[in-house]
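Okay, so here's just one chain, in structure tokens, the form predicted alone.
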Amino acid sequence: MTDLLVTGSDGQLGRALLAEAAARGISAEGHDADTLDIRDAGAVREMVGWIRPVALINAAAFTAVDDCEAREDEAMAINGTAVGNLAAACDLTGTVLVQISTDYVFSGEADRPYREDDSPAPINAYGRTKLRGEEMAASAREHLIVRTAWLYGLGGRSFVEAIRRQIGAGAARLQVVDDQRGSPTFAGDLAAAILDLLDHGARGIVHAVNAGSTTWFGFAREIAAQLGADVEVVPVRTGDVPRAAARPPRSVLDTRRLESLLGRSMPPWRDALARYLEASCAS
């Protein structure tokens, strides 16, 4: 039996993810788009009993967030109904299935960091497909549902890697959202969470990002920083760079409960995007 099935190895969590199994000596197989289509039922029953893993960890999904608003449909299918494929497929052969969700199931109008059972009202498509993807994962008998957010890390495209390629082209001024606060957090620690939680037996919905809050602006400023860039950041407001879809304007996560779990907090923001930066250089 395999511990692990990773849905989304290709992309940046999917990654992650196996790389610190591989580093725990946990058995683990990853699958994209390419080898299982979540959204094909016989496809992912077939699979996951072939398989037989202990977890599965659904890190597959539509990301594009402003594309989502015109392409609902399609990222219905990935981030909400196909979900309910794995569901259905895990229940078959006792598996836990781990749903990555996301902040932006919420609207952002909070004062206050957000909680495990604060409602959900989804102010975009993609809030409202990673909304119904939940769904379809607590439908699974036993199932642990992962809310992250302003996620980053290798192989893949990110707000840093925007940032950090600007810079590169040799940008002297960048003009950065200031208005929207949320966590940034990075993949390879998110993927030692996830594995953490799992460890723990943990079940349900846990908040999962790395400590502390800033917003776009402040991410941008302190990566430019820790790359010892001279590049002049510039604070604007969301209305001044029309996106297709609304962003939440303060999305942060409270994280007591993985912190009860776990016995710990994950990393400083700022510390994560400095061990992500060192590890991007050396790869």
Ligand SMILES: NC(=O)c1ccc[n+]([C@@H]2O[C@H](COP(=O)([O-])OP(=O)(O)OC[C@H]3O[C@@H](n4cnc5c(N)ncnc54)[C@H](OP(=O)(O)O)[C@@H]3O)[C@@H](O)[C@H]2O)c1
Contents of the next structure:
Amino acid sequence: MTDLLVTGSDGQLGRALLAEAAARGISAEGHDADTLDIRDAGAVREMVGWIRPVALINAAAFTAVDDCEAREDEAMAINGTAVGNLAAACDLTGTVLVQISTDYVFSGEADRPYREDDSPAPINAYGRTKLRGEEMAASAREHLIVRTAWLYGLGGRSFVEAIRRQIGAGAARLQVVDDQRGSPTFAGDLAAAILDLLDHGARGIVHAVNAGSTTWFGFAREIAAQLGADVEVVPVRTGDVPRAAARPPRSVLDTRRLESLLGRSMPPWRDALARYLEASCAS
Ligand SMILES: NC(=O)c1ccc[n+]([C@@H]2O[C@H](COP(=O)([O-])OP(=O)(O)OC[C@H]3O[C@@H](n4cnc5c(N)ncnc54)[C@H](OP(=O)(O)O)[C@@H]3O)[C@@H](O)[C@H]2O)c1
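Cool, the form predicted alone is there; where's the form predicted together with the ligand?
The next block holds the full complex; its first chain is the one shown before.
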């Protein structure tokens, strides 16, 4: 029997989930859009009915935040509507649906970390589509919605890799926004937390990010320091770097529910970054 079906398995989190499952001896099957497009309700029903997994972890998404502004319908079809296909299929087989969501469902105006029961109020198209995905996931009888943030992982197009690329190209000075705060999160640590949450029978919404928070500027400075790079990192304001999508200024997530479920927090973000850089150099 296959325990896990992972959709979006070629993405940062999808890869990390399959690696973590393999390390734990959990049987898992992964599919990306080329073998299972989650927008195809019939294909989803057939695949889930055939595999009958204990849990389906949906790591598939349209994650290009700025592109979502001009392509909201396309993003909604993947991040929102398609999750309804997964929920319906999971209900036919008694499978637990695990939906991955985001800190960007919040406006970022709160002066404290967001709790699971705080009201979402997305300020960009990506956040709206991901919130619809949460609503669709919640229609499944057995569901777990894991909100994470600022994700990076092996094989991904992440902020860490963007900074590394610029340093590698010889940049002497990097301008990075210092008025957006969040929690950088390593996909390997998130995958471990998700499998632990499933082990503990967690349901409902859970926030899962590496411990601590910083700004993109603070994150970039730490990446440069850990790479031993001789580069000047300069703080700028969001308005100095125009982007298509608005970003929440402070989308730090409260992780006390995760801690009480697992009896541990996720590792600190700096430590996670060091392990990622080591693993990515080795691979
Ligand atoms: N990245 C972040 O900073 C971040 C932050 C918070 C939450 N999250 C959430 O965390 C989850 C994992 O993110 P990630 O960074 O691992 O994403 P990712 O690296 O962009 O991977 C997403 C994967 O989903 C695939 N996909 C897209 N459309 C699909 C479809 N219709 N059917 C099946 N697969 C499809 C993509 O394939 P293609 O590449 O071919 O399109 C890609 O392999 C997502 O739910 C995301 O919203 C991410």
